[in-house]
Structure formats: C-alpha cells, structure tokens
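Take a look at this single chain, the form predicted on its own, given in structure tokens.
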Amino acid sequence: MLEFLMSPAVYSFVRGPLVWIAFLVFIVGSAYRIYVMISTVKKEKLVLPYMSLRYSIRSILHWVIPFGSVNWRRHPVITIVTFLFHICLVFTPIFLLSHNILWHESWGISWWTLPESLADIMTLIVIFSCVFFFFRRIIASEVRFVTYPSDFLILAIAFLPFLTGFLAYHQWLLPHEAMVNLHILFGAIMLIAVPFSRIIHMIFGWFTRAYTGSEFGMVRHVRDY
C-alpha cells in the first residue's frame, strides 16, 4: 500500500485528472444546488416578500463579527474556537506557499502568500477546532443530541486534509511523497463533498441569515442578533 501512495502514476493522478473533477464537481454542483435553491423559493409566496437588504445586512454583519450578537457573547469559547476555526480553514488553503506555486504553475498566476510559520499556526488550528468539536459533539448533550454519523464524517472531511499537509510539510510519520499524495486526495475529498453536505452551509448560510435577518427585521420587529 506505501509502495502506490508513493508510485508517480498515483501523484499523476491526484494532481492532474483527480483535482479537475474537484473543482468541476464542487463549481457545478454547487452551482446546481443555488439554482435549486432559488427555483424553490421563488414557489414560496411567503420567503421573496419578506426579504430586506437593510435587515438582511444588519443581520449578517452582526453574526459575522466575532462577539456581534448575544449568542456569541453568551459563548465565549464557542465562539472564539468558531471564528478562528473557520478563517483558518478558508484562508489558509488559499494563501499557502505551496499552493500558490501549484496556481502558478498549472495556470500562470500567483498572489500574497502566507509566512509560513503563520500558516502552520493556523493548520494546527484547524487540526485542534475539529478535535475540540469532536469531543463537544460527544460530551454536551445539547450537541450529542443533534448529532448523526454523517457530523463526524464531516470533520474528517475538514480534518484530514489539514493534517496530512501538516505532515507532508515537516515530512513525519509516512515518506513525503506518499503524505503529499494523500494530501491531495483528501482535498479532493473536501471539494467534492461539498455540494452533497451539509459543508454546503458556506454558500446557503449567508441566504439563510438573510432571511432571517429580515423576518425578524419586518415582520416581528425584533432583533435577531
């Protein structure tokens, strides 16, 4: 099994073919499922009319901002290891080194990149938010409550890519060629999940808030933050 993780013909794989299904997996089903989206409320006579930019914005902006609404406030831990947690995970894939010499490399472009001591900090932190909620979906029962199978499937999905390209980058634990390899697929992995997870909260969640945002603002004239 070491011996094909570390074959060339797997890494020509993972880096060329494996990685072009991603994105164009993650792009059209992503972009299917807001098309869905949209067809199903424009069928809702009661989701359109109620939608307010002014409401929609003042919603967003307060759950956005770290500490912003009383939930957050009411958390602290929660919400720090939130935060932190979701910034690392968006920034640090975009703004790496490595990854940056891949663009450039397969498309001829390039941008700022992270120092790499500050992007190690925030792989390490990925690696230990999906531990922390690991255990927090395990041990409170409000959580444990909520929880299915599938809740863990997704932090392995966020957790393993960021682990194995901790591994790969300091070299530890399997041969550099066989981690990078590894690396890439879970990546993969990430990308296609997705459109078909519940990791598709990144897209929908700025809809859902918005609606919120503005049935609390216009209807029950209230706040929701």
The other form holds:
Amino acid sequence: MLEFLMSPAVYSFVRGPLVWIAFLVFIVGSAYRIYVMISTVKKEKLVLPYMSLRYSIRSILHWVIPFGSVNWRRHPVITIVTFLFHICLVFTPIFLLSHNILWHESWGISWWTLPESLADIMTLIVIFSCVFFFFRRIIASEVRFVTYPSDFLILAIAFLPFLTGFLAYHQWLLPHEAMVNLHILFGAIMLIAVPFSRIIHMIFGWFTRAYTGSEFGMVRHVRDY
Amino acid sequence: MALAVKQKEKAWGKVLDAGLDETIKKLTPEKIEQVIKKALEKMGPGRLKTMVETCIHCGLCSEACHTYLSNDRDPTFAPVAKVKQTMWPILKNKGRVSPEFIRRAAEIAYTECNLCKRCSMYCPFGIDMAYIILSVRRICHLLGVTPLYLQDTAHSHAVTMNQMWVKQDDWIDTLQWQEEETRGEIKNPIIPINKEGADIMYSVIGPEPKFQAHLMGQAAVIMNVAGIDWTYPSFDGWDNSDMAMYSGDHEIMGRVKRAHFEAAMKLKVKKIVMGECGHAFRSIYDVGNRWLGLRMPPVPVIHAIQFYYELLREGRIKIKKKFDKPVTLHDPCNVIRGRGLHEMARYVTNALCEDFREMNPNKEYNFCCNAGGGVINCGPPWTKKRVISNRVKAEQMKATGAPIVITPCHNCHSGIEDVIKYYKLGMHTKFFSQIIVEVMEIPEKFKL
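Got the form predicted on its own; could you also share the form predicted together with its partner chain?
Full assembly next; the chain just shown is listed first.
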C-alpha cells in the first residue's frame, strides 16, 4: 500500500489529471450551482425585486468584519476561531510558496508568497480550529442536536489537506512522496466536494446574507447585524 | 422513509388539539408526499433549498430565540433545531413523512415559533428561518393540519372577511354605539362612515368591535380632537387583521388583503392608518401585498405608532400632564424589526410619559412576546406552553421595575398580560392610545 502511494505513477496522476478534474469540477460545478440557484429564485418573483446593492454590502461588511455584528460580539471565542479558520483556510493554499512553485513550473505564473514559517502557523491554525469545531459539535448541546455525520465529514474534508500538508512539509510520519500524494488527493477532494456538499456555503452564504441585508435594510428599515 | 420524532415530557404536558390530533388520522405517507411535492413546486423551492443547503449547523442562532432561552436552553427549541425537526426531513425525504411527523412539525411551526425573525439577525448567513417555518405551516395547511382555534379565525376570514365572525350590521352598530359613547368624553364627536375622499381610512382588527370596542372609542376621541379627516368603511375590508397568513392559507390571505385595499380605494382615501396591531401591519406591508403581486401596498399604510408620532410632532394633540407612573416599552417585532418604527415609538413614549425605562435588549433586538405569529391564536390549549416558553420576557420586564408596559400591538398586549399573570409580576399592559386619551389636552370647543 505504502509503496503504491509513493509510486511515481500515483504522483503523475494526482499532480496531473486529478488537479485538472478537481479545479474543473470546483469551478464548473459551483458556477452551475449559482446558475440553478438564481434561476429558481427568479421564478419565485418575490426575491430579486427586493434586492438592494447598498444594503447587501452593508450587511456583508458587518458580518465579514470580526466583531462587526451583535452575535459576533456575543461569542468572542467562536468569532476569533471562525475568522482565523476561514482566513487561513482560503489564503494559505493560494499564497503558499510550494504551490506557487508548482504553477510556476506548469504555466510559468506565480505571485506573492507567504513566508514559510507564517504559512506553517496558518496551517496549524486550520488544524486546531478543526479540532475546536469537532469538540464544539460534541460538547455544545445546541450544536450536537443539529449535528449529522455529514457535518463531521465536511470537517474532515477541510482538515485532511492541511494535516497532510503540514506533515509533508515537515516530512513526518510517512515518507515524503507518500504524504505529498495524499495531500494532493485530499486537496482535490476538498475542491470537488464544494458544489456537492454544504461547503457550498462559501458561495451561497454571500447571497443569503445579501438577501436578508436587503430585506432588513430596504423593506424593514432596521439593522440585521 | 417515514420519520417519527421522540418527544420529551415538558412542563406543560401533552397538549391535545383536535385540529392536529384528529386531522392527521386521515393522512397517509403517500397522501402527504403528494401534497408536499405539489406545494414545493408551486411555492418555488429556490429560497428554501438555498437556505437549507447554506446552513452549516453551527447553532449560533440559538440564543436569539426566547423559547430556547426560556426552556433552560433546551436544544430542541433553537431556531435551527426547529428547522431540523421540520423542513430538513421534508426536503431530504422529498415529502415522504409520516402523519405523526406532520403532527410534531405542525406543533413546532404553529406553537414554538412566532416568526419574529430575531434569529435571522443572529445567523451569520442571515438565513430566514421565519420563512422556512412559514413554509412548513403552508404545507400543514394544505394537509389540513392546523390548530383548531387558529383554523376557526381563518374560517371566519373566509366567510366574513374579518377575524371574529362580525356581521355587517354588528359592525355598523358598533361604530354608532362608539360614537354615542364618545359623547361622554368630548362634545359633538363624529365617527364618519363611508366618507369618500377623506384623508384617512382608519382600520382596526376584528377583535376590536367584538370585545375591545372601547379602543375604537378612544381612537375616535384622538381623531376628533386632532381634527383628522377620517372615515371607516361600512362594508367588508374594514378589518386589517389576517390569521390566514399565519395558518398558511395564502388564498384567503389574498382575498382578505384585496378587500382591505379595495375598501381604501373605493373610499378614495389618501392613506390607511391602522390601529396598534403588529401582524396586520406585516400582512399589509410585507406578506399579503406580495401574494397579490404588489411590490408595496397600493395605498400608503401608516401604523398607529407613526401616526401618533406625527400628531405629537405637529402639535395636533397636546399633552396636559404627562403620565406619571414609570413605564417600559415592548418593541413589537412586526413594526419594529418589521418596519423600524422604534425611534418613533420612543419619541411618542417620551412625549407622553415622565418616567420611561428601557427594556434590555430593546429596539430591533427586543425579545418577542411569544404571542405573535398566530401563536396566541392557537388558543387556550397552548397558553401554558406559551407563557412558560417566555420566561425571558418576564425577567426582562421585571428588571425595569416599571408597573406599566406599553405594547403597541394587540398580540403583544394580550400575550404579555398572560406572561405577567403567570409570573405574578404585578404589572399591566397599555396601548399608546389609552395613555394618549388619559394625558391629552381637550381643547375648549370639545369640552363638555
């Protein structure tokens, strides 16, 4: 098994076609989900006429700024963990030196990169945030009551690429080649899972926020944050 | 797969309601599936599905809910938990659920959620849980599973176009009787009926002529003293209330709203002013108009809070001596979170009362009365559950130390009075209009 994982054949598959498939599914799948969502909502006729750009932005801004809403202020620990988790989850892979080297090798493009020690810390933040969310799901009764196995699955999907990436970078536990292959595999799974799971909240969340912001701002004349 | 939900024994015991218990006996999973599929198709599941799929099950909405806080943080009362026990299985099983599941879903949707939308303000994604629960009610209505008392008011709307089975002769008689009563308060008052081209059509809820007619008398005093050009219609459409909206009967809701708007248009009035009612405002300003395909109401609609605010600001009514007992103010969700009238409500309160004490939290963050959303209209079987599930309101009011709670909404008014009684707070609820009549200056020409 380990030998198979380490084999160059696996590497050339995950480094080549799998990455293409992953990005394709992620981008095309998400675009399709957005298209279907907007066209079914359009049919309802009760949503789009009430959308307001000004109040959408007002609402989104209050919620993407840490402690910008009443509920963020009520839960300081969750707010800090949630913000750190999402920021590190999104930006670490994009600005990681090793990833930049990969697309520089493939297409000759690259951009600004994070210092490696900082990227290391950001990866650890994601890992420990996942542990935090895992225990919150088990310990907090109001969360436990609405937790399904799929919630743990989503958490694992976010957790594994970062764990394997961290271990690969430090060359711990498994031989480097095997860990890198696993890392790419889990990364691909994460991208592919976006349009098929509730990770879609990374896309839909902006729309639902904008809708509620518009209704509260334009029709109800009150704050929604 | 049919789902049955286990229910823990609660302080209020098992509540019997023929509207739920008897009606589910006629249902089968096949029938339920058929009805739900059609309902979802007609409703257009766009918003519903998007919201359900966006929810990450984080539970951050829990503390927004008065029923969750009041029931010692029982996780089954969190807003997301209510959706979990109703809409998630319905969507997941594509409508194939058991009659017992529908019984439980109806109980949650009609008696554990007031559609107050406080949770939408606390959800990071702004998921509109009230909309989801209202969709559950729509499904329950189409299945014929609605609390008996609530269904009776919906029947009344269907038959009489008002909530309380008031017949037209009773209505006209009440107007004339109140005009007579008002003669004991001021000189030569009139209650104009069918005055075409008046500035204002004043509208009330069904229960006012039925058993709170004195409120109509008080409104007449205010209107006459302020010199308002106003009128009531003698015909259907005088009632602005709308329990069909809450039972899930959109068709009746549409008929009732159309009658109301048409009454105003027939009388060629400039605007509708409505009494101190919250849900009626929601149905005219937010929900009913949309069902009729109207983006906004076709005739401007002003809630009593705004009307009194304008009267006081313009000096059309003057205050003789401010109300001297300490008061606190309950912000009704449908006109505060639903229309942002909180600052006007404070202006009015300060103009009328000497000692105004804020509840905390307040304004758009205020806790619901747990009576609105049709919950109080589910009737006596559910009263105990309703007051036990609003302990936070009792604590919030008690902390102000004020003996009077101003509640500019009928459901809040009755619901909070129940909470006060149950928790023995020794307080009383009052409408703005009651205080205005008490403290206003009566000009010479109206003095008896």
